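Just the one chain here, the form predicted alone, laid out as structure tokens.
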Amino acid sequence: MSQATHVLAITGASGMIGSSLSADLSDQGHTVIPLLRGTSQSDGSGVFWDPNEQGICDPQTLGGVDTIVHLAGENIAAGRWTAAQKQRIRVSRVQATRNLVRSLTQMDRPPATFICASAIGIYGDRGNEQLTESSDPGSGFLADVCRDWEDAAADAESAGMRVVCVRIGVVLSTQGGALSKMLTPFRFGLGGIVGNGTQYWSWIGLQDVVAVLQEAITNESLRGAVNAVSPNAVNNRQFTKVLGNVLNRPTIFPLPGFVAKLVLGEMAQDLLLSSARVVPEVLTQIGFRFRHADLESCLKHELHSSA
């Protein structure tokens, strides 16, 4: 990061990203406020904010602050997509960073940057296809709320700031997501491919988010969508293969489709089966360099890291 300190204020920064990331800034001497969910307006150890309401319960709080980084929402795998809880997913996205944004707005002098995190699911499902940050959005209900979500941080730029929409993969970690799931069957040899196995996961180790995020930070350059996603996507085949050889576990489970369907529902076919071959174009132009490109790599890391 640049040697100039920053003023961040950061939503979602006890999660599994945004605790990572407020270390990572802390330590680097970055001034970091988490925005805590309440409607108080201040109580020292953050700045609170209503997501469902009013945005900053009072925007003048954060004067001089030059950057927030919107991490916040509902766990999109917290249990089966009821349309109670698509509608909970769709509140803490779309409706959350309208509020977030508005407040924002109604400041004298609002921040320069405006960092929201998004997702790949925006793509939907797309077989074998390329997709770089120029694609156009899929479709599906994921890739609806991604899409939602982005517009409604854009909307930002009417106050003067610079919007980064960073659009994440399936994020690899022992502190929580997909990987943190796996590793317990797959430890105990029940691991296998999903569906056929050849739709494409596209990852991202967590320490290379991080990075991705603060890039977004410091580089004014980056301005609209940016893939958070290894150069090095691989099929649901391939990655079950390379997690098994690392567990050294054997991987002669498969889960059907039709399973996963009838247990997860809709869900399954947004977050299992749907095919997304994901690639980081704009982070690759601009000569960005990942800590673990390889998958194998990454997961040793992780693994080890944890132990």
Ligand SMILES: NC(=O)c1ccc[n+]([C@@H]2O[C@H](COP(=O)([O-])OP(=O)(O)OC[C@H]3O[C@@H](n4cnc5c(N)ncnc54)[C@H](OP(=O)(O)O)[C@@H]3O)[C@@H](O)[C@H]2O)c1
Second form
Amino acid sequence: MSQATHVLAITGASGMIGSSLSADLSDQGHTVIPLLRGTSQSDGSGVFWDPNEQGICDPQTLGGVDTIVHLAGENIAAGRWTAAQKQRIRVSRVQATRNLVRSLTQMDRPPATFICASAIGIYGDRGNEQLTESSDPGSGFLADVCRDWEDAAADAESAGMRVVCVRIGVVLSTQGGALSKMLTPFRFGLGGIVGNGTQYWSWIGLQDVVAVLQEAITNESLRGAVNAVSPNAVNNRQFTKVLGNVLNRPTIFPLPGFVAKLVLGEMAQDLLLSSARVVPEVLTQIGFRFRHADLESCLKHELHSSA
Ligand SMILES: NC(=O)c1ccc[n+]([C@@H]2O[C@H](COP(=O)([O-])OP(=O)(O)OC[C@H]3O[C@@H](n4cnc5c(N)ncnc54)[C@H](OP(=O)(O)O)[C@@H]3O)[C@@H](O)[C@H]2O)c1
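Output the form predicted together with this ligand next; the form predicted alone has already been displayed.
Following is the full complex, with the preceding chain placed first.
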């Protein structure tokens, strides 16, 4: 990130991406203020926010903050998508973003920049179609949530903030998310393709997604949607093969789509069987350099650094 020091407030700072981003920013000398929910652990350094009702409890306490990074949201893989869980996923993103933005716009001097997480789920299930930031949103539960989430974030523009919605792909890390869930069966030689294996998974390494967020914070030419995915999306068959090779394990146990749906319900369709071949067009245009542009190097890095 640039030499100038920033004062940033981060929601979801305790999460997988938020904790890594906060650590990097602090190491670089920036001031990071975690935005804490009532349930969060506090060491006294954060500011409280109430995602469901009030937004920032006392917006003026954020005077001097130049950037908000909004990463909070109910984990989408935390449990079966019952009606109540889907409501939690939606409210924790759409309503929480509206509340946050409303309270920021009430500040005497709102922050200049609002970076909001979004997800490639916005594109829905699109087969082999190459999806850039200018592609239309798709349909389905996650696509609808992401579209409304981005719309809520865009309201910050009315208060003069530069808004960037970072459409994050499948983040690969042994610290959490999809890869950490897949590792146990794969390590026991029980991994295999999911469904027919032709569905595209657009992935990104944890270090790279943190670097994309830092780019969004400092690069004032960025506005609107930015796809945070590696330039080399793979289909599930390729992903399975590479992970098996890196772990030196066979991958002969396929998980048929109907079994995945039986076990995981609707979540299996949107998270495992849906296909999104996403291209990081905006990042390519600005010359962003990925640390791990190919899957094998990313997986080796992740598995090596956690060993
Ligand atoms: N990881 C991925 O592969 C991926 C892919 C696409 C998009 N994203 C998006 O990127 C953001 C960050 O991802 P992540 O992997 O770091 O997520 P994460 O590890 O699940 O962390 C999210 C954080 O949000 C806060 N949170 C949890 N439940 C909440 C609720 N019901 N209401 C409000 N806040 C809640 C918590 O932080 P506090 O306790 O500190 O408040 C939590 O640590 C999320 O919005 C996620 O949807 C992630």
